[in-house]
Structures are given as structure tokens and as C-alpha cells.
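In the form predicted alone, a lone chain appears below as C-alpha cells.
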Amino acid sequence: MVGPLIPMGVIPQAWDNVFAVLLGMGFGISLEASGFSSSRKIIGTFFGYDFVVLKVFFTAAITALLGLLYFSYLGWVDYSMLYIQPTFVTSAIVGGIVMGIGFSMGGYCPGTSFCALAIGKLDALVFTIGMLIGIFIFSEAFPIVEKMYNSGSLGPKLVSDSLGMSASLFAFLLVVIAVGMFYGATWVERKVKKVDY
């Protein structure tokens, strides 16, 4: 068994933050290279003329899923040592709605706003300031919303476990859905781009 590398002691714990910074920088470079520093490209998902955000992130998720699955089969990754973010249903729904509204209004998510800010975009600065104000308000109001925030706890649960299927079957179905979604998104783009705005 090889990974995860830091929890298993293959790489010392002291390197944890170094890898976090390097991976963060790589992620930011990837966002910029994909054109995600453009609010027009991101907002295109909501208007139906550009689904590159959906395609890139779906592809990244599937690549990571299949990579972990194959690494597990090969004995390179110990699934039991991977950190699974606990699921809180209520806060996930409320947070998703709030972020979705902000995403569609501003054209950025937190990561893409920092990416655009790094190359000097003024709209990203305004969005980032608004986001930081929102974080401050949430942290100050946390005692009021704490009960809602922690409600609907399911613990660290995988989607495949919730559906009662194996990880490999879930991965296969997700790939099939993704391929269908890619074709569907391309069809919508073609239809929308025929309309002259």
C-alpha cells in the first residue's frame, strides 16, 4: 500500500502545507488556462451558450474518481485512510442555493474569483470583497444558524453507499451520465448560439 502519502508516513507531515500551496497554485493555473477567470465564460453555463465549466469540472471529478478506483484495485491507495467530508443535508441545500445565486449574479465562484483577481480583473475584486463580507457576516451570525448548519448530519457518507451500490458500478453509471450530459450540453450550446442576442 502506498497512499495516501502523508497519512501513511511516506511523506513527512511537515510537507502537508507545502503540497497544499503547490496544488493550490496548480489548480489556479489550470483555472486560468481553462478560461475560468472570465465571468462571461462562467455565466455562460446559466445562459446556455458555454458549458465549458460544467464539462471541465465533471471531467476532473470523473478522472479523480476513476484514478482512485484503479489505484485502490492496484493496492496503491487505502480507501479507509482517505478523508471524507461529513454530509450535512440542510446546510448543503441552503449553502448550495446561496452559492448558486451568488454564482449566477456575479459570474464567479470563490476559486475562480481569486483566479481572476490574481490577473487584475476589477469585477473579481468587487465579487471577492462581497464574498469576504459575506464570510464575516456568517461567522458573526454563526451562533444563530449553528443548529441549522449542523442539522441533517449523515456523517462521512459516499454517494455509492447511500444508493446501496458498489463504487465501481457507481463510477460506471457516472461516466455514462457524463457522456450523455456532454452531448446534451453541446446540443444546447448549438441551439442557443443560433439565437442572436
The other form holds:
Amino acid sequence: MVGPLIPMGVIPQAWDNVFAVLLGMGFGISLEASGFSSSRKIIGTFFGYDFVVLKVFFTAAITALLGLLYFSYLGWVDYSMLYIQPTFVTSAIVGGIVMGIGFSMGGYCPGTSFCALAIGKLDALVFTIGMLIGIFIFSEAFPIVEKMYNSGSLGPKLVSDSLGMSASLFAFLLVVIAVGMFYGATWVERKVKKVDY
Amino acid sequence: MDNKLKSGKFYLNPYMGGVCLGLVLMATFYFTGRGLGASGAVKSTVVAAVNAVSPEHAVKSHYYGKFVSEGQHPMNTWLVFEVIGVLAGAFLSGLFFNRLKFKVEHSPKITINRRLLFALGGGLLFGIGSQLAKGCTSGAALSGMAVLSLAGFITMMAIFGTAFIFAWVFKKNWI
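Right, the form predicted alone is done, so what does the form predicted in complex with its partner chain look like?
Everything in the complex follows now, all chains and molecules, and the chain you saw is the first one.
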């Protein structure tokens, strides 16, 4: 049962969309139950009154990262079959900055806005409408940004390779950094005045 | 805990929530070979709408053209199905934890209209940025980090770094 199971043909391709719905449900439940359906809870990370985003986000990334590395080490998953997002340095930075400004204005990112929308938050509905308009504007204006969109292409590059270390050493360092951040965040949370929301 | 559950204020321990989310993300890679996403489904919606209004414009456009193919409806993508799951899952969680309620969540210092205006602007920028970066906080940052993608780490730092600075610029909207 070497994964990824659907691309390897262990599970037929026809099941792909069924898994999409089931995994999506797991994603939605995890986000909502952690409190990602509240913009004021999410934004608390930047003011120090609630670090739930920092804690959930980094715990999740590390869990999946370590899990997949172990599966690969044990021969249970073929790492080369996993989709590695290709790197376009310029557009990753510029796009990230634009998203960061949007994040601080709207209090959601796309995934969390869907969760908030699902439990009845009308601000999340408006945020989602904003996304539709934004993507439409981007698509129509694409010829203007096309050059930047494609510049700085490095292909599916691994962060550990670009830092010249092994994947496992990088993962170890990331865990150390994350645990340090969790301690720091909890310390700040205790000092900062509580915000009622 | 009972009181918190009744008033809709009960949340999972953040580390527990993170492990749950991480296991779902890992399972997604193990089963499908790809990560989770969100903004891609909104993109499919825009492509489908433009394609319905003017198929010619959609095919000719440098951007929509990438996502329309012969014989397949633009909404028939993995991420659209995944987002249907996200909506259903979040709804069930909200039902279980007593959080289903129509409301506009905003700081008492600002009006509902101001909150909605900023939500619209924030969504608009997130829409633009996610197309540039080829993914959002879920698709590019979180899923990218899970498989050590350099792009994932760059996008994550750019999003959170910028949001940290600008949250203080818009402080009045939040606290």
C-alpha cells in the first residue's frame, strides 16, 4: 500500500472527488472546532491576546511534515509522487504581501472565511464576494502582471535543499523553533490584556 | 466546559486542533498526492462564471485559458469538491458546538458597515494575492510547508509578516 494511493492506482481515480469531500470535511471540522470561524479570534495572534492561529497552524504543518517524512522513511509513501508547489520567488513574495494586507483588513483567509460562512457569519460572506471580485480583476488584468507572475521560477524546490541541509535536520530545527514560539506566545498571552469577543 | 459548550465558546485545545488538522493534511497527501486548498475553488467559480457569459473570452484569455479544457465543466475540480466538504464540516462543527448564528462579528468600536467594507476589501486583496502566489494560506503556505516546498515557506512568511504590520495599522477595527 505505497501512497499516494490514488495516483498509484491502489484506489481507483473515480474515488478522487469522494475523498475530496471527506477530507474537506475533516479540514472544515478541524478549523471550526479550533476557533478559525471567528475573525477576532484569528486576528488575536497579531495583537497577542489569542495565539490560536500560530499554535494550530504550526502544529498542523509540523504534524503533516513529520508524518510524511516518517512514511517516506518507512517506504509507505513515494515522496517523489507528492505535489510540491513550484517556487516563483517574486510572485510568492508579492502575492504573500498582498494577501497579508487583505488578512489584516478582513480577518480571514479563504479557508477560514468558508468556515465562518458555514456557521452564519455575514462578514465572511462579504469577504468571499470580495475574493470573487479580486480574482476577476486579477484575471482581467493578467497581461499586465504576467511577467511578474512567471519570474523567479525555481521549479518544485525544497526549502531544505536551498538551505543546504537534509530534510530531517530542517524538520528538527523547525520543531525547535515552533516549540520556542509556543512558549513565547503563551508568555505574551498571559501579559496582554484580554479582549472580549 | 458545559457552560462554555452551551454558550458556543468551547474550542479545541489549539495543539489538539493542530494535530487534527495536520493528520487531515497528511491523509490528503497520502490518499491523493496533493494538499488541501481553498482559493482554487473561488477561482473555479470565477472561471465558470466567465465561461458561461462569454466562452470565447475565457478560451482566449491568457489566464482563464489555463483552466478551461474541452469537455470538462470548470467547476468539476478537486478543490470545488473539497470546499463543499469544508462548508459541510464547518457547519457540523458549528452545530455541535452551538455556534450557528447569523451575525456580523465586529469590534464594538466600529460600525457594521465599516466591518463589511473592510471585509470586502480584505477579500478582494486576498483574491488577487492568492492568484499571484498560486495559492493561499491553505494551498500555498500550509500544504507547501507540509512537503517542504520553498514557496510554501516564503508565502507563509510574507503573509504573516505583512499581516502583523498591517494589523496594527488597522488596530481600531479589531480591538
